[in-house]
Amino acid sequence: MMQSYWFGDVGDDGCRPFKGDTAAIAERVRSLRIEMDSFIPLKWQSAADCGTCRDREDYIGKLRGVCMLLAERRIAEEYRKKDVALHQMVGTLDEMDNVINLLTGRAVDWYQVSHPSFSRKYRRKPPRTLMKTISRRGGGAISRMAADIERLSATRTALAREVSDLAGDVMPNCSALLGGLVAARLMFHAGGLTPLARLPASAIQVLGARTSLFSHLRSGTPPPKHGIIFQHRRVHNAPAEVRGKVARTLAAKLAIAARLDLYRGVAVPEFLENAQTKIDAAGNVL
């Protein structure tokens, strides 16, 4: 019986090496099924006894040559996939979250030192129209910066728009049921769509609850009853004694339409109708 190997094939009666260049060998070991309960590894010497290489450091070279092809193809199929420009642009959102905020804190602080009178009740203000008067009344770098800000601000409004977009095209199914933006937002905590769609709904009802969870486990305070789909109207919307119910109903939802989105990639009618009718259910009072 032959046993196959990257370099040929290999049995009692001698070795049949394979002929072919650093792709086809590629190509030749992704196609290798081997049962490991009869894998029988070999040393370098049995490729070079069978003509593939002349001595070890041959033999390492060819078979490096192979993994680093390989690796890159595995590579270049992950970032073909339809969730993975989505992912870095939700990552992107975020940091521009971030530096908004901060940004915009630092100005206003830096604002006020020389004009007193922009008092506590400006702060309460939406930042973009803070920037505008600042970028009006500053003068010199404060006011380019503000203005630097609004211009990061409408691009960050921009890319909000096209994330809202795309997620219902990659995530239709969950788009429908949570809105493209906070699908999107759920499926980059998971972690892309594939882990989404294998994660339970009690895992996704908590999903971007880290610190409340964490927080649970060493203190032993009350479990978060939902994490990023708090954000769904439906949820956050609820009396405080079915918001839990509200939260286990969407969360088991979102488990099966993450499935569809990666499996099926459209929309389904019925399931989402369906769907929506529970959720809406669980929310009544009687």
Contents of the next structure:
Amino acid sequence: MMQSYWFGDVGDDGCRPFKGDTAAIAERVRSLRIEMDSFIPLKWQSAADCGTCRDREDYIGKLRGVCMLLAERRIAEEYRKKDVALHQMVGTLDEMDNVINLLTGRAVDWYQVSHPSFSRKYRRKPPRTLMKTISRRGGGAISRMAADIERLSATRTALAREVSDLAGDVMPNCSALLGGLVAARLMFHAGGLTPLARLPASAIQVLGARTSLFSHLRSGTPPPKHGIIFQHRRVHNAPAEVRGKVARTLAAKLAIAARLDLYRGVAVPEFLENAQTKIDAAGNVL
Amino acid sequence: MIWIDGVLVSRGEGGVYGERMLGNARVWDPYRSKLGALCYKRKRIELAPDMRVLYLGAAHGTTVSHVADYVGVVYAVEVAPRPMQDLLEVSRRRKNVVPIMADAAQPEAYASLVEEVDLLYQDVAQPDQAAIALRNSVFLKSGGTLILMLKTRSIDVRREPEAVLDETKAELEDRGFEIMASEWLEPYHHDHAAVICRKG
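Return the structure block for the form predicted together with the partner chain; the form predicted alone was the one displayed.
Following is the full complex, with the preceding chain placed first.
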């Protein structure tokens, strides 16, 4: 029975070497379809018989060359996928939100110490106005810090827009149902578009509600009704008694939408229209 | 294995992941490496210079780098691109590491690259860990050793780790593996068990 290995084909009548450079061998390895039932692991001596290598050291050296080239190519391919870029952007965006909130809190506390008249009523103003005031009046390091936070907020806004645009491109159906930003977050939590498309609707529904899901599984607390998709207005605006139902319907449609996004890559109007109707209907309280 | 005053080390070029050095020996931290932890728990574990190892779930290559200091050649399989970049860096500096970017659940993708090995080592976070080991056992010579680092929480969080371990052992025995020992990796790693078996 003939066996195909990276360096050539080995049969009862000896070895037929594969002729080509490292790149050609890498291509060969990718295209080989190996039947595991009748598979026999290679012996490096066959490669020597084939004339591929002189000795063991040479064998390992050549094999490493092929494997490293294969790995480098596959890494590049993985990173070229658009959802990988989107993944990084969403991660950065959420981290930025965290940092901005933390620093804003710090800046306000600090400013209040040196300006006792800066009372609670100011605190109710939007953070952006606060930072403007502090950067104007604070002086010294605190001014600079407030100005930096302002700049970071502006960057955050620009990034959010880019995320939303790219999400509309990479996952048009999910974005149409959820809005680009939330759709991108959903994909982020699933670990990519492919993993998201493989999730059942029930998992999509509670994606991002890890803590409460595990406390439910472990100790039987009530199950979570929603995770990330709570951020969608139709879920968080829905009356409490139907919120679970809306989340369930939305998740079911998202599971289909994610698969459409992965395998078709374009918006499907008939599906979207039907899905919107179903989701709206779920939110109607009789 | 090499021990210096009760500290597990390996001899090789340092600076792979910021590990501590004792002279020219690299300290093998049991809290960072499950194989390191297993060596601390079972002092009879040995890696020999003539060994060939298939390492599934190589990740960033920290444990791989220590294994490579001891053995002849390590075939290191990892599927995720980010850890793979680190693993490539490790294999550039260790000429006996063969990095393979593939899914350990699909050995047909790398079957044409891997020779028969003496040790099959598996550390993957998947629900079907026994099945993956069995699928890769074709590369293991008969009489060879399988070390399966069982992440019981990846198999089923709702069940008791002990039950998951028993089930996995039964699955391996069913398919002709002789269970030599199993060991929980407390206090170094929680809910992780090492299953050591021999291929019949």
